[in-house]
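A single chain comes next, written as structure tokens; it is the form predicted alone.
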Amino acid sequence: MTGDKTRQTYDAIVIGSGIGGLCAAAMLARYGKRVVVCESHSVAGGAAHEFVRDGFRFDSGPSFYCGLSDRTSLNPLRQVLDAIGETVEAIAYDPLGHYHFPDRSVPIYGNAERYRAELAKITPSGATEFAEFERAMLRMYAGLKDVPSIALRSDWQAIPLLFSRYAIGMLKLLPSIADVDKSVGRIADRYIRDPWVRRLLDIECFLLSGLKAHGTIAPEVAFMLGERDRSVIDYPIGGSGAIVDALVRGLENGVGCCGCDRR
């Protein structure tokens, strides 16, 4: 730690330098509040620290990112940057990778229209019924991307502001608004009967969040089909290094910025 913070008052003391806990530092400050951000480790990041070797830098977790090149992205953290002024720099790529199945290798495409094509190759009628799927998906989506996220809170006032600002994208949402707490799984049991496309939509949503289809919000699965068609699937020069680079130089160039306390 660097000079003597103890004795300062702070607005709000954010625990942990990772991604979110600098999203929300830097704005915090942005927006005039005095906030301090307290990590553990000797840098920043949390699990998005990179470490290099022989002159070769390697991510030590998120390595995938959608819109970080496209100043019309949805991605939260596009917006983020936007909001405090800093930009990093991608490059757009596409399929996004291969998923490894036992029987098959598949290219996974952020373009709808390739992403079904590779699946008809393999099962034509899990083709169809992933398309049905993916339209009530796209339907929830055309609502929720006219509402910024950023703009979102907890309690009911809210709902009020929402409709007020956002009424196109609140009235787009409220055919799919039944469906905004539901799984993906309880959404995909309507339309999807093929076994190898259910397996297919375990691994995206498990590599989205850690669970299966059953355990996943259908608004994440809504955001990463919408995003990754209507976007740019892309990869920071710099790795993930290069995102917590510019969250701390926005967050220390906030008028409320108290500096990062090491322990």
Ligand SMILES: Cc1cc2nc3c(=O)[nH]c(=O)nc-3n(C[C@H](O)[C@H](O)[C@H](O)COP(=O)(O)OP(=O)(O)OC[C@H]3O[C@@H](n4cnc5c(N)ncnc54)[C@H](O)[C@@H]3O)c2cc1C
The other form holds:
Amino acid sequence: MTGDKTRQTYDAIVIGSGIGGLCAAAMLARYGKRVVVCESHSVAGGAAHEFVRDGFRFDSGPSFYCGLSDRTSLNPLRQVLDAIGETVEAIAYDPLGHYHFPDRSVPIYGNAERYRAELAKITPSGATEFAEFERAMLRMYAGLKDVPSIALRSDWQAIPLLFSRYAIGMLKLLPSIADVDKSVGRIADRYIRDPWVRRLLDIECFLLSGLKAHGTIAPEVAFMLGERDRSVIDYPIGGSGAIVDALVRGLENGVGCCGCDRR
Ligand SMILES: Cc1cc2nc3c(=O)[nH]c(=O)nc-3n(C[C@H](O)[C@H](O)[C@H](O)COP(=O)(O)OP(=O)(O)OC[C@H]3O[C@@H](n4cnc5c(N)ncnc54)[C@H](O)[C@@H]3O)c2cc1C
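Provide the structure of the form predicted in complex with the ligand, given the form predicted alone shown above.
Below, the chain from earlier opens the complete complex, with every other chain and molecule after it.
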């Protein structure tokens, strides 16, 4: 923080200018709170900051995004950008990329049918097992998508509130309720024996959470499979720095400030 900013008073101080801190701060500023973001690094963005070398801009972290260019997307980041009146232009593409294994490379489509068709070329029985697993995941997604993530809390009082406000989503979620706190690996144990499909699921989970299937929570994968198919995979023009810029702009257009450079 520099200059006058240190002498001002604030309603909220956010420690850390990662995507999480910037979203929280921008939303607070959007609703009229005086907020300052303190960052120990010289640039904003945390794991998603960008850096420039020899005129080229690099993402330091995330490169896979979903739903930035889709108004109906349930991506919470997209919802925050909408709330603060910011947009980030993004270009949709599919496949997401190719996963390279020692024996083959596989295109990974967001579109569920094409994803399964690629699997079936490698292991028809594995693709059938995966389809069963996917059905269980999409059942969970059907409930989750009707309950805004912003409404979720970990205290028991949230349960009557969720049923009173989001009854349909909660009813759809009931068949999967016992699985929402389980790892996706435990759910996959019920459906998938094929070692090749298990390896693929581990890689998908690793890219999502940094852990294999047994360390990744089921709702995260349910959401990934559901949104990847229903919405779009896309990439922001300007990279992750463009998202950071938009959040900092939203923050500063409210009554907040970020105590570091935008980049
Ligand atoms: C290599 C890599 C690839 C990734 N790929 C993807 C992807 O493709 N898609 C995707 O969706 N996600 C991806 N992620 C995950 C995503 O980047 C992170 O989940 C997200 O950016 C985390 O944001 P955050 O605000 O929670 O935390 P962080 O980004 O870690 O932000 C925390 C901030 O707080 C600051 N801080 C900490 N302590 C203090 C302190 N005491 N005082 C002041 N400041 C402090 C830190 O400097 C940092 O800027 C990837 C992450 C990495 C590292």
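We call the rigid core the largest set of C-alpha positions that still match within 1.5 Å between the two forms. Positions refer to the first chain, counted from 1. Just so it is clear, the model here is predicted, and its values are computed rather than measured.
Comparing the forms between these two forms, the C-alpha position of Ile237 differs by less than 2 angstroms, with the core used for superposition. With a cut-off of 2 Å and the rigid core superposed, Leu207 has a Cα displacement that falls short of the cut-off between these two forms.
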